[in-house]
Amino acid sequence: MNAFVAAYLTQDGLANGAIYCLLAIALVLVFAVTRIIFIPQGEFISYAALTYVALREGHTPGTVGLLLALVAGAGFIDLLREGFGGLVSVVRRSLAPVGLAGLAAVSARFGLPALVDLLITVALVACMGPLLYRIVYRRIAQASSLVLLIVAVAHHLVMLGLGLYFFGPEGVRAAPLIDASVSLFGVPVQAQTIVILLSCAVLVGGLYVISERSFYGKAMRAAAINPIGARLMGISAELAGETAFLVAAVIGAISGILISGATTIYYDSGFLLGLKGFVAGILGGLASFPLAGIGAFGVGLLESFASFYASGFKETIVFALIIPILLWRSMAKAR
């Protein structure tokens, strides 16, 4: 290996370990909030790439009838706990989500341009967190561990068969946000590795200002730290909820459009990006923000040094840092 492949690895692994920084964050911020360890999150990254790619082509995505349906059973789980006292409530949860769900299948027919079918892939993305939460987790939320982790796993299955049947088995491929390269010391960098870099560095300061400074994220901060004590002082743990549910589900749509220019997706691509993502997290405790950042900028790195040395066993190595982590850490609380 010489300097110039070294250099185009390290490009490779950064790009890939901003992804999985972004999506290490979310599952750091849904388990913090609600103990689930959220499994689907890598469904939100396939579901966007493949909405993106169909209303750029001139189709109506999948997601529009996906959604519908989640809409439809969020209204009758909801009206079988509130009665027909809360038709009204039902009703108005239920229009944004059914408003772009029309406005996707029109954008479809008039060919609009990338930005505007950009923002409403996310959106439309974006309404599957709570929807999913209400539907799924809301009635067990004060469920063992253990529970919600089998739950999250029927999900992610669910989801899975979901995803097969409303976008099919095709892959696809989307055109890069910004089709250029930069020479940087010699070495081309793509400019959708810029814009995947500086995306994450937006995103996680969007977030961490949230967090700071908004009412929304002071709530789900306090649910997180104390969840007991925050229910006490006015705080909705349904609402906290359904918020960190919808951050993972906008960054898992953000991520999913970034890495479809640079890769083919397919209706399960995004499990093993978020495995990877979730490796991430458990460098991290499931606990920590910044270590799990860290650690998702490694994951990236060693992935990518790993498929020049090993390519055959490049997932195995990523997934074997686990073992490690998860020894050393028990070993910690022995003690």
Second form
Amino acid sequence: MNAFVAAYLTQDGLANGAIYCLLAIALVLVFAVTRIIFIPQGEFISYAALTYVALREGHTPGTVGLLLALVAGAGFIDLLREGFGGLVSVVRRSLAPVGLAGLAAVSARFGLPALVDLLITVALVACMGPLLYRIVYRRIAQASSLVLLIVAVAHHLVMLGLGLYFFGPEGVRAAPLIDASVSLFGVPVQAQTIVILLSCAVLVGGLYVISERSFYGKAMRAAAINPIGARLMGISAELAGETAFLVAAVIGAISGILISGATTIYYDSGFLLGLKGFVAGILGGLASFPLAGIGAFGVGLLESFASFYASGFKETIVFALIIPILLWRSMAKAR
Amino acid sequence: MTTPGLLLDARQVTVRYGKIAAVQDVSLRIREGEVVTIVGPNGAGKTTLLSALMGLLPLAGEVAYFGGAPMRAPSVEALVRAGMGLIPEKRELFTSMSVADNLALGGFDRWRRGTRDQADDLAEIYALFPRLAERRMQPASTLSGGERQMLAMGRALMARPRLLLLDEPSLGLAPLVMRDIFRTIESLRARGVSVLLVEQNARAALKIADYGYVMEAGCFVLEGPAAELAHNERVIEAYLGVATADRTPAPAVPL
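Cool, the form predicted alone is there; where's the form predicted in complex with the partner chain?
Shown next: the complete complex, the earlier chain at its head.
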């Protein structure tokens, strides 16, 4: 391998690492707040990528119908819980997602600019996060981590099947947000790589500032640090759970759009990406954001170089990484 | 049914862990402006009772809050909103966050509902506990036991509760610090905060309380005005002892 190849692999590894970093942060956040190992995180990626491409191509994506179904389902459950006195708040909560679904249909019909499609896609997938929390997890929020994990696996399989139904087995690739390449130290760098890295930095920085400075961010951190203490302050587990899922969905949606400009995305691509984010998250014991971030770039680089030396074993090498990490963590704990 | 000035009216409350009743058929009332205490040995069910009254554990029986109708399985959040506060035995602080953030979060629910006077409340808390003001930028994990208790009290007061449930506020504190804490509890009355105080240190608790209950093995075995309880022979024998230095409660006497 010469320096040129190494630089190229590094560039590729960093771009993927940035995506894994975002996913790892989402996984750590959801786990810290709700104790759910959020296997369906990857589905937000494929849903976002496929929704975005469908909108660009002028189809109404199936996710629009799914969003409406989720709104109806969550509204129905809320009515059962709160009685008809809750009707007003149910309707009020449904207005934004329903409007968004309408907007998506309009965009598919008349072809709005790419940036609008991008925003619609992120908003559409973002709305799904809290709705899924309310439908799938709210009732069993106090269950053991194992039960939550099993439900998360089932949730993932359902979303995977729906993805196949909505989008079919064909892969899609979006036009890169900026199609250009610049030369850095004699190595061509794809503009999309820079876009991915910058977006990752902005998102991570933004999340950090929100969690440190805003009152809602502090409340989320409090719920993660001490759930009982948070409840005694009136920060309900539901509010924290819905917010964590909202953030996870936004992160997934943005990751999906970013990566769809760099690689082909199928209905099941998100799962593998999410798992790699999970490997990174494990490095920090699903508790440390900085360690998860470092782990993510490690995973990205390892994968990239493994694909050069032993492309057939690329995935094996990445997932085998989890064994020494778990050994190290449990030995550190035993001491 | 509803009585003005009655903050808490619990009737025949039973709390179970599986088949075991940790609290059985307990009734208690707290009126506005009162400090009521529950004393008793370790494991009598005092903490369980407080947790259940705060909505953290399911209970059987009738509990009416703030003169309203009895509520069935109220949520913690609804009770916080209604004006209940609990300072748990373990304090449950946000350890890796600063003292200032811990206090600010105490006012989260009121802030979320649109009130914006938290800065005044914060200034008041700092005046009440100057030690917290000195340490406002430190993480809560670096505080001493007494400071943690002050922070837990300050954080709870930021929510402007009408009734504060205190679980073993003196646990693990040095005698001097303990005296400060009890003085603060007494001062709460003047701030319009009523108190339900659970304590192993029966002597100190009965000294500041208006009314008291003695709890043993999940049941109330005695109740009455605190001054009378403090002179009750059985209470003296079991909980107050002859020597004041002995702070560990004697084993419960069968009734």
